[in-house]
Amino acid sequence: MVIIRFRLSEAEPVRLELEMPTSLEKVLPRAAAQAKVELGGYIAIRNGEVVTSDKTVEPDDVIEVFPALSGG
């Protein structure tokens, strides 16, 4: 099961079960559907490292989704 954290937000985390090894941008708007987050620019962490969303989401795996800020 793929725990997704919305960090900055309200949102409880999201649990999803997966079958198989899929990509986060599949996953990511399932959980943010679930979490009711509004998906926009984020930064995905997994084990301390950045996560782009071509990137495999295993079964195991704990991803921690902050929104991208931007500011001058």
Given for the second form:
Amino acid sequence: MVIIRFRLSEAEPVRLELEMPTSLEKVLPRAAAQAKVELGGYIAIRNGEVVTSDKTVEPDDVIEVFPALSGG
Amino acid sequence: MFSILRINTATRETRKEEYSATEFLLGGRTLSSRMVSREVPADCEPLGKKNALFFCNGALAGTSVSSSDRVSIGGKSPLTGGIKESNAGGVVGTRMSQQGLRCIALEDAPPANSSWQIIVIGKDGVEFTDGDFLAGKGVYEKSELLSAQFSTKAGCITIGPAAEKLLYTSGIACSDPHGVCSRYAGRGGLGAVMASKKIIAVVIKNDGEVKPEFTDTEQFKDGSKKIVRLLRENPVSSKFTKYGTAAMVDICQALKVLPTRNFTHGVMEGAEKINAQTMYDTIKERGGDGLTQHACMHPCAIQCSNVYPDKDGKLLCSPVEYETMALMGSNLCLKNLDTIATMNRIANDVGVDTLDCGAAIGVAMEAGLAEFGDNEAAIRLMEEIRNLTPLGRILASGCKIAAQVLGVRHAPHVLGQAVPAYEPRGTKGMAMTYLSSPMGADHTFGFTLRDEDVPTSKEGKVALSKKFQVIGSRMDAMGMCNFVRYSVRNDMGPLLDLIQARYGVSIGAKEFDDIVKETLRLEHQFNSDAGIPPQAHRFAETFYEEAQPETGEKIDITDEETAEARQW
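In place of the form predicted on its own, output the structure of the form predicted in complex with its partner chain.
Let's see the whole complex now, leading with the same chain.
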């Protein structure tokens, strides 16, 4: 079970069953659609490290997804 | 044609000149940095009469285009010893446009014992009036007095008591739509440069009669609407509207780059107490004057600013931004938004940069002058600055000087300017940007963090930093708010089309980027001519010697890589 948390949104965490390791770029749109979150630029983080879209998401991963903002 | 109003602060002579060159069309940093490069001797003393201050609005100022009215202020920085461009929101850019001005230049300087002057610019001309009644007063009181005399609608530029004492972290405050001078061109000590010319305020009256003209009015209207649509449709921009820049607290904590305990850590336990959600909830709960979204200029479709209220719902500080929440919050191990907002208010009132003073207080805490996490002590140190005590003056001279005086090696700065709110050992892209900026450490100069696949690695970061140095500088180059860049990052067409519709001048995307790169080249050349050596583009050695605990990373960027990132 992969858990995707869309931070800085009111969406509940999304839990997805993955039958096999799958790239983030395939997992994230599914999760966003389920959470009804509009995906713009984002920063995905797993255990304090950035997960790029081509990286594989493993079962039991917890992914934090932040909108890609900057300071001013 | 575009007008520059030259004001000699020593002789009080004024004259207008008109130019048609592209640099005047674009305005903003394109113009301010060229004026500094051309007219300020690079080796002059920043607080001497040979320095000048240039206030430049941008190509779309005074029009209906969202977020297009920032004013770029250029001069030689007393903090870094190099060129400086610092920009601010508010209404000054708009009022300049209504007076038909692209640039106001403050030149020369009277003797230091001269009286303080206010320069008043209106449709009937320019006059100097007595400004001694403002001397020594905080910026909030100055704002009230200026509003009372010239109306809340005037575009007012002023400085705080710290600038009057020529302290290096003093900024220049510009009035917001309510007549409060709370919009700071905060970095680099340009407030002290203005004070060195004995100018305590510049007022641009709300009697300007110049309206923008358009080559193709319909195309401009359509283009202006397109910018609003792009901003509103962009999910990232909409997050700014709700949370403002405070959203960065959680992101930086997750990436382990939240400056903590004088930049010795990248994670603060309890950071959620000062994050965007807590701030949003606090503002909503307290109500009163509090606003979770607020426009610093009109028009603005982003409205990332806020009004933070006290416990009784009365305005405490506006705005409270992420950079301040980090440098005056996590960097000092403070977990109380009221404390941060109080410190921010004091900084705004005395007229100092929150980043540089936050970093200096971090150094002071490391030196043992107060405990990290002590809210009362942190406010007390800000009061030292407000009261201009000897310690306060040291802190308001920036973290480099504070570290030298207090015996601290771990001083977070580049070229004397404090490192902004991204711990450089954990984000080598931001580190590269800090090291290669001609302005000293500056996050807006090339914001790589959101695009770093492996933030802790320096691989590819020269190219990444340079890519974002151009992207980040595009908005400054024409007086736009930096946050518009999200909507035009891959296609500057919508903004360049507006320039075409307004002026009938076609500037292609490549041509525009070439202008941006030329600006960068000129800025670096100025610094080189000013005597800033390549080896000044380094962090304190402790950043190279000691690993940040959470990432295990040290700075491993070489002088050669930094030099490559400065090459244009």
